[in-house]
Structure formats: structure tokens, C-alpha cells
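What follows is one chain in C-alpha cells, specifically the form predicted alone.
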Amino acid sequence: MIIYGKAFIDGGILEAYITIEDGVITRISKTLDHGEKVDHDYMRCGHLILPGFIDIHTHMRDFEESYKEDFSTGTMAAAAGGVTVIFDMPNTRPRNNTLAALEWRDDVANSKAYVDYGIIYGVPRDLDNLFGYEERAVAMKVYPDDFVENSLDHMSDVLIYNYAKGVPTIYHAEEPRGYREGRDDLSLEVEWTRYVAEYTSQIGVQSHITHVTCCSVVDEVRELNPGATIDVTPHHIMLSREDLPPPYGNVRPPLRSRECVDCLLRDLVYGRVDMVATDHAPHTWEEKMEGANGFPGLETAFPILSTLRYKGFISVSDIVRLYSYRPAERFGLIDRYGAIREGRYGSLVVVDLNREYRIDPSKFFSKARHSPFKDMEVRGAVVATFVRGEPVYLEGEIVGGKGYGENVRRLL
């Protein structure tokens, strides 16, 4: 297959023909070869071939909560929104900290996904049931209500068995107590978060804080933890909760003061955020009005940070470094993902920088249709997406084959 294009390739935007052979970049130049015909010709105004995205940050729920989201129309909304490889979050139900629960999922995943993906496990009640999980894992989530259901000698036999596995740590990082409480200031993130920044300096853990909500927040990793990277949400850099009051604005951590989603939306320009994740956590309408937290994501988190290149906040090296690039590389992908180069996966996004439109949630491929950027007039938009070289998304509609995603960790 040959797609043809302005490309974004090593750091410039370049006019060339991407050869993909058995889902494997093999070739990138600026003429063709004689009797070789383009597949996909991209070489329009506006339009420009990125490094398919990679969002580290979703829940894809199927298990017992199929009725909100499932594997398949899960990865049909990566697709749409040009994402390339999802990881999935470990608070299921039943909870993904089991090898055979970590099995079920990778089998379920394996049958319905349209994209590649990354299982996240879950923190084990019993240490035999962590033993040899980084063969289907590619990191771990660390929940509050674990250091409340586990004792500290439990979570530190856990965290040290990662650091010599190599594998990444993820932290949502509220004070337990206070998390379980339901309360919502912003104390109890930036007390968890000097904690784990500090315990995980100690021992030596890869560390990676998830879903910040704050530049004090941002500032304490930065002092306590310089090697541990950062993550934002598109609706904590976006909305306030003046914006967007309680029950249907309700996620955790929660929304924060205007004051903090335009200092937290600075660190990001300023370079201080290392990458973006939606926390893609659908539920029904039912459920959001009832107070349930979190919003669907992954159909407008490029809408969202394309719009933000066009109002001059950020640039398109800004989103694939963002979006891409260091989540590849943080997570041990960017031998395969990452970048449009030679010997890269051909997982790549084709997006149409000039197209305006209004967000609407009824045609979203997620079985969560609402969202809390609904109506919101955004410039960029999704055109096409590839998966290891095969079209899976054109111009709104899923053209690829349900189960052709594949486990990240069986393809590295």
C-alpha cells in the first residue's frame, strides 16, 4: 500500500509517498518507483498525515458493563477519533487484577477490537496473581482505594515487582480517604500527589500521574519527581465547573476553578504537561444524570486540540508530541508507534486541519452519544484512519474488520 500526502516526518511537514508492507513502514520518499500506484492520495489543502494517536488513558467496560461500552464501539470511537492504540483501565467489572481476569479481557479485546490496544492490570489482592502479568500487560493502575484494601509492605512488594520488570506505574492521585468520601477539593490531590511523588523517588518506580487537574499539582511532580511524566485530560484544560455544574459535570478528580484550567492549559503550552489521554469513561444518560462520573472523549480529543493549534495555543508538533510521541515512548511502543518512519507500524491518522463544525454527540460511534463539549464549534477534523496499514476509518465511516486489533504487548 502506498499513501500519499503532506506528512509530518521527523520534527517538518514533508510531501512523500509512505510505502507500508505487511503493516510495517518500509519506505518513505519523494518519488515513485516506476509502475507503483498510490492507494490513498492525501495531497489536498489542509489535509496532513500524522503518526496514528495513542491514548493511554480509557475504559472500554464490556465485561458485566457491555451495556455502556464494549471493545467494538469502543475502538469504532478510537478509530473515528484517529487514535491508533487505546489502553484500557483496570476497574471493571469484575475488576481486571487477576491473571485469569487479565486473559478473559485480553481474549474479549482480541475479538472486537478495530485498533491495537494496551490492557492495563489492576493491583492484585494476592501476589500469585502477579507473577508474569506484564506478558499481556503493559502497565498498572494504582487506584486510592488500593492503599485503603491493601497494606503498605502489600503495595510496596507490588510496586517493587514492577520496577524490576520494567513495567510503567499509573497513579490517579487522590488522598484514599478523602477519594472514597466523595469530597472534591483540591488539597487531596496535591497531598496524594507530593506522597506518590516522593515514595515512588524512593524506590525507583516508573511513575506516570494521570489525569492532573492543576498547575500546583504539576508543580509538585516537577520538584518531588522529575522523572515521573504527567498527563492531562481534554476537559481539565477546557471546562471549569462553572462551566459545567454537577450532576452531569461530575468526574474524578473533579473540574477545577477557572483560575486552574488556564494555569493547568499554560503548563501545557509551556511544555510542562508530557502528554494528553481523554479517560474516556462512558456511561448512559441515565447514569450521568444519577451523578456517575466521567465523559465519553476519544471522538473529540483532536477536534479539541486542533482547535487549540488554530486559536495559536498549540502547534501540530505540540499535538503529535502530545498525543503520539511521548505516550510511544513513555510506554515502551516507540520502537513500533510513535513517529512515520521506516520500520514503524503504518498506524497512521489523516486529518483535515480547516474543517469547522459543531460537535455532535449523536453521531459519535460510542454508545455514550452525549458529551460535555456538545455544540462546541471546533476546527480540525479526523479523515482517515490506519492501523498497521489497513484503513480502518474513511471519511465517517468503519471500514475495518472487527478483531483486528491486537495486543500491543503480543506485537512488541
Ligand code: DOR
Contents of the next structure:
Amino acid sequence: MIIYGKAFIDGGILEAYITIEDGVITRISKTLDHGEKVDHDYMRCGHLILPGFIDIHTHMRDFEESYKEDFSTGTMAAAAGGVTVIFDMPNTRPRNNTLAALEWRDDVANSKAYVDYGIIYGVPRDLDNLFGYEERAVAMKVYPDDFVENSLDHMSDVLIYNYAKGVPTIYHAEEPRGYREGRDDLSLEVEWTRYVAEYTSQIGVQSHITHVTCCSVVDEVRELNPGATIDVTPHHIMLSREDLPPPYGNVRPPLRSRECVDCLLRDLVYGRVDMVATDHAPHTWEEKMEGANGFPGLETAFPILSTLRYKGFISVSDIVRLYSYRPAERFGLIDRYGAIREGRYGSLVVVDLNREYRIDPSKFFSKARHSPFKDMEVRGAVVATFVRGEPVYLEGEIVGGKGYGENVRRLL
Ligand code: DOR
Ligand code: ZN
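So that was the form predicted alone. Now I'd like the form predicted in complex with this ligand, please.
Everything in the complex follows now, all chains and molecules, and the chain you saw is the first one.
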């Protein structure tokens, strides 16, 4: 299979023929050999081939909440968003924090996914459900409630195990007791970020703090734990609580003030943020109207980032770094993902940087056909998505196979 076009390779944009065999890029060349022919030609104005996006924070739901989303619709949404690897969060029903649930989750994902997936495991209640989880999971997620429901001794046993196994731990940082009481002010996030950053730097474990909402939180992490990494969501860098009031605007951590939104975007522009992740959190419209927290995000992340590029905030190279390279590097996938290079998987996204349109959630593949970005004018669209050399999304259509997606833990 040969894909031809302008591609983001080694930090620059080159015209290249990309040959993919058995899912892996085997050759990147300026010319074709005699008799070779191109399967997909993207040498069109404004079209660019980038390494496939990697979204380390999504909720595929499924299990008892498949009415909200399942691995099939969730990974179709990913494919339409140019995302070739999603990480699935463990706040499922039942929770994904026992080895039995993890095995079940992997089986369900394996039979339904259109793109590759990593499973994030929840904090188990006992050590019997800890040992060996890393064979199927890429990371562990720690929620505020985990610090209420478990002793500190148990939490440090778990974190030290992760450290020994080299598995990154991802934190939702809001102070647990305040969180339980329903408070949502910025001080909860600042306080708990400070605690997590200090605590994990003392015991030496790798930590990643997800959906950071304000530059003051970025400052805490950078000062207290320079080794920690952070991500931001498209909604927290674009929308203030005034832009999107409750109930639709409900999300945890919440949308903040316009000052926070602007300074968080500034931190992204200045390279103080490691990556972007959507926190794709699908709910039905009725649930949203009753106050459910979170939004679908997989099908709007690239258009939002591309629009920021058009407006001069970030570059194509930033988009690749934030939504492909750094996630791959941080979560142990860099040997196979995160760059267009010989020996890496042919997991690619083709984008049109110039296409202008309005966000229309009625066209989403996600079961959640609503969006905080509804009707926003954007510039930039996903044209095609390839996972290990196979087209899964082409010009508005899902063309991949259900169950083609693999657990990245097994692929690596
Ligand atoms: O807004 C949110 N939605 N924040 C969370 O922490 C959970 C998520 C969900 O699962 O819906
Ligand atoms: Zn989440």
C-alpha cells in the first residue's frame, strides 16, 4: 500500500511516497520504483499527512452504559476525528478495577474497536487485583474518590507498584472531600494538584495530571514536580463558564473564568503543556439537561486545533506534538506510534487545513450528538484516517472493520 502526499516527517513537511506493509511503514521515498502505483494520492492543495492522533483520555462507556456510547461508536468517532489510538477510562459500570473486569473490557473492546486502544485501569481495592494488570493496561487512573475510599497506605502500595512496573499514573486532581461535597472552585484543583505533585515527586513515581483548567495549576505542577506531565482539553482552552452555562456546560473539572481560559491557552502556545486530550465523555441529551458532567470531544478536537493554527496561535508541528508525539512518548508507544518514520505503524491522518464549515453534531458518529462547539465556524477537517495501513475513515464514511482495533499493549 502506498500513500502519496505532503507529509509531516522529521519535523518538516515533505512530499513523500509512504509505503506500508503488514501495517508498518517500510519505506519513505521521493520517487516510485518501476511498476509501483499509488493507492491513495493526497497531493492536493492544503492536504497534509500527519501521524495519527492519540487521545489519552476518553470514556468509551459500554458495559451497562452502552446506551451512552460503546467501543464501536466511540472508536468510529475517533476514526472520524483522525484519532488512531484512544485510551479508555475506568469509571465504567461496573468499574474497571478488578482483573476480571479488565479482561472483560479488553474482550469487548477487541470485538468492537475500529481503531487501536489502550485500557486505563482503576485503583483496585485489594492487591490481588493489582498484580499483572499492566499486561493489558497502559496506565492507571486515580480519581478524587480513590483517596477517600482507600487508605493512604494502600494508595502508596499501588503507586509504588506502578513505579516498579513503569506504568504511568494519571490523576484527576480535585480535592477529594470538597469534590464529594459538590464544590467545584479552582482552589480544589490547585490544592489537590499541589498535593499530588509533591507526594508523587517524594516517592519518585511518574505522574500525569489530566484536564488541567488554569495556568495557576500549570504553575504548581511545573514548580513542585518538573517530571510530571499535564494535558488540557479543547473545552478548557476555548470556553469559559460564561460561554457555556449549566446544565449543558457542566463538566469536571468545571469550565473556569475567561482569565483562566486565556492563560491556559497561552501556556499551550508557550509549550508549557505536554499534550491535548479530549475527555470525550458522552451522555444522552436528557442526562445533560439533568446536569451530567462532560461532553463528547473526539470529533471536534482536530477542527478546534486547526482553527487555532489558522488564527496563528499554534503550528502544525504543535498539533502533532500535542496530540500524537508526546502522548506516544509519555505512555510508552513511541517505538510504534507518534511519528511518520520507517518501522512505525502506518497509523496516519490526512487533514485538509483549509476546509471551512460549522460544527454540526447531528453528523457525529458518537451516540452523543451534541457538542459544546455546536455551530462554531472552524477551519480544518479530517479527510482520511489509516490504522496500521488500513483505511478506517475516508471522506465522511467509516470504511474500517469492526473489531480491527487492537490493544496497544499487545501490539507493542
Ligand atoms: O466531566 C466529567 N465527565 N468528568 C469526569 O471526571 C468524569 C466524566 C464522565 O465520565 O462523564
Ligand atoms: Zn474523564
